[in-house]
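Take a look at this single chain in structure tokens; it is the form predicted alone.
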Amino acid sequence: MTGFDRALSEVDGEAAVAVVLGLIADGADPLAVLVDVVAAGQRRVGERWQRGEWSVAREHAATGVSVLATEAIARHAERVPVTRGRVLVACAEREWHLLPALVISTAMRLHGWDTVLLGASTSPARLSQYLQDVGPDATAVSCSVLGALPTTRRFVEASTTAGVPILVGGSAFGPDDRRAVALGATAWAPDAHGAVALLDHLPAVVPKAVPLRGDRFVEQAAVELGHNRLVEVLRGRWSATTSGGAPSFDAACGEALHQAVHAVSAALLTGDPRPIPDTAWWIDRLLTARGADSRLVAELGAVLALAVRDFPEAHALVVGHWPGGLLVPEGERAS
């Protein structure tokens, strides 16, 4: 276990700050410390929660330690002279994971950019106001969860309407630029290194994003609007949530339901079906780590297909891309 991992495990913010500042004092590249120590350590925190090794409370406490370490590097970055333009850095609305945006903002500041971090779950209206007040050279948006992709699209509309290029990134975009292109973003970065490199090459002015029109987007809007209703329908049909269980297992199942509906919405919005199988596999790892049978995931695919049967595009996505087949509950059918 590294010194930083030990600090995360023991929820020792002072030790975590000492580790990162010690590495920088010894000559390490601050950006490498940010990415290879802090961000990598935080990924392992998420994996421990997914494997059921850490509770949500412990995960949040460790995340607070990562934030303290990142803020320490951010204070170091303030010593770097501003030699480039200004970037607005924001989390899309419904995106409460501030740490990735803080990492990106700090990475850009280390590269000589003046950054303005707007915080977690920024509304499109607030972004528009800052675009008008600050007049940035670029907007950078962090999006870690599929449920925030629709509001990221609204950020794209707000930023490009002002003529400001918009750079997007985060795990919700997957391994390539397909979803970013579908949303009309100016550029997509796979990580902090990529974001810093891309900033120097963004156009000064961009055209307004092309409107999204068609049946797929109509269905996406309906699924997004009816999200909570669909989750309750699934909760009432999926045996994992109707049979009852330990509070931690029930909480994991509740999260699985939300992510399953978000995956359908993301696939409709971007035309990329991969959120569906990726989410199914994520749910499988989440539940089997807590002792559940993998057949519960196949059953969830079936009840999800049934719940969206009035949306032809969504129904076809679930039937065609939920992995491992659909295990239809007794007395119901998926199509």
Second form
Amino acid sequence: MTGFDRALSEVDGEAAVAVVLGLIADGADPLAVLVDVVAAGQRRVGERWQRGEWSVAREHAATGVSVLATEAIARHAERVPVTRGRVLVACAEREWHLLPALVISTAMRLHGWDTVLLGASTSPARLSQYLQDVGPDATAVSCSVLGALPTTRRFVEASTTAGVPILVGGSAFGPDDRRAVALGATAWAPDAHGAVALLDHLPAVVPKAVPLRGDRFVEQAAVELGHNRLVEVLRGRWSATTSGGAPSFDAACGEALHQAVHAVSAALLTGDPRPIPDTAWWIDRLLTARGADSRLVAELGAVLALAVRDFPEAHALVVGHWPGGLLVPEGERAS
Amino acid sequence: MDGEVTPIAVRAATDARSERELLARARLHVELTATLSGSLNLRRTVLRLLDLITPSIADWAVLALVDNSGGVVLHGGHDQAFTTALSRVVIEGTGMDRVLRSGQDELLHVAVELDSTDGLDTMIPHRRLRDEAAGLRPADVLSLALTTRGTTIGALVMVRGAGRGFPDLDVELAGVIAAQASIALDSARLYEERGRVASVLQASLRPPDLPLVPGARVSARFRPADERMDIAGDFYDIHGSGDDWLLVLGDVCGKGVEAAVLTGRARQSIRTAAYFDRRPSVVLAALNHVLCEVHSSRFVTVVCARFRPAADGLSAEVDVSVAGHPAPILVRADGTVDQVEVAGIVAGVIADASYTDVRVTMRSGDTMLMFTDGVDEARGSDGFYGMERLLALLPSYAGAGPMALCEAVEQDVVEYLDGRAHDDIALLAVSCGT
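What would you give as the form predicted together with the partner chain, now that the form predicted alone is on the page?
Time for the whole complex; same chain goes first.
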């Protein structure tokens, strides 16, 4: 276990800060420390939660330690003179993972950009206010959860209406630029290094994003609006949530339901079906790590397909892309 | 020439154009208006204007905007982001000066001879930019006065190279763009000037950066009801030094700017009162007295805690006093959750109100959470968020530290709201031990 992992595990902020500042004092590239130590350590934190080794609270506490370490690097980055323009770094609504945005902002600052970081879960109205007040050269949006993609699209509209290029990245965009292009973003970056490299090549002014029109988007809006109702319907029909289990298992199942509905919404919004199988496999790992049977995931696919049967596009996406065949639950057989 | 195309020329041009062309012009006009009105930021508006003009209308363009001292700021050239300021003295007597003073457009032709830069000299009083433009000879230089709301606010200097010239139709189009741009630039400037006043005033009312408290960790979250603002009627503060700290969190009745101004007064009164006596009950009594004296119809609720860590850092004595505010919650390291039993009347209503201190002992890993009613009174589809939900959430965050605790509460409350409007939300948490 590395010193940084130990600090995360023991929730020792001072030790984590000492590790990263020590590496930088020894001549390590601060951006490399940010990406290879802090971001990598944080990824292992997420994996520990997913494997059921750590509770949500423990994951949050460890994340707090990563934030402290990143802030220490950010303070170090303040010494770098500003030689380039200004970037507004933001997280869309429902994106509570501030750390990736903080990492991106710090990486850009280290490269001579002046950055303004808005907090977690920011509304489009707040972003717009900052676009007018700051007049940035670019907007950078970090999106790690599928549920934040719809507001990220609003961010694209806000930014491009002001003519400001918008760079997006984060795990919710998947392994390529397909979703980013679908949302009308100016550019997509696979990681912090890529984001910094792209900044130098963004156009000064971009045209307003093309409006999204069509059945897919009408359905997406309806699924988004009915999100909580859909989750409740699923909760009442999925055997994992109707039979009752340990509180931590119930919490994981609740999270799975939200993610499943967000995946449908993300697939409708971007025209990329991959969020659906990706989310199914993610739920599979989440539940099997907590002792559940993989058949629960197949069953969830069937329950989900039934719940969205009034939305033809959404229904086709679930039926066509939820893996493992569809196990139709007893008494819910669709005609 | 004077920019306005004569009626005869307009008629002739109109005859020559097909309806399709007219429609295309109308579309361009709408697009122009939308494009230039999309931003209220002066710099962004300048960039959009330059982007709109080059290369479709001119090969090269510079925008000159008059500044407050009578000089100009130049923007553009080959690098659209280039900007430089020229003093009044530098531009006096130049062609650019003439355009700015008279508000009349000018069209010049610059021949190809190497020493013939007279026209460029006079219209572009800046060496680097002039050299860029000279590279386009033989060139035509169109200088448009940007006049709006009765004032000429700047000039747009456009250059076309290789003898392509500016036909009447293009001059007309450039005039339309200049007219739209003038309004957009002037509006952006007004917005920026107002914004500067607001941001200076706002800076003093913004929540403070948290100090490092030895033997403790502190964290805070702040989410104004109006998410476009950084100030609100909720406030928090930490002051002190060494082993004696005062943590304050409060809520002024009302929202927005008016409430924020009162938070500034309340924060200052508390800081001054604490200078004389650091007991929370005495600080709140002093605040109450001051607020009652100013006969304001507004009242303030406050929770005030004096945090004194022991020398070994393993425990802390905390005296808590409240004025009409929800009492803080203690989240013990073992997951026990209790609300401190303390009460007191709101400040600013009854002049001789008195307050009491309640002492609690915090041990290493314990966290005290202070919050405003934007938390428990957040309205979701199931009614209020409520204290029960808050108290049920906290035990699993025992020992996770103040940052994780504040984030968890903020996230849970905002997710509960599910996009609904909310009151100001402020959270302040302190954990004993490092």
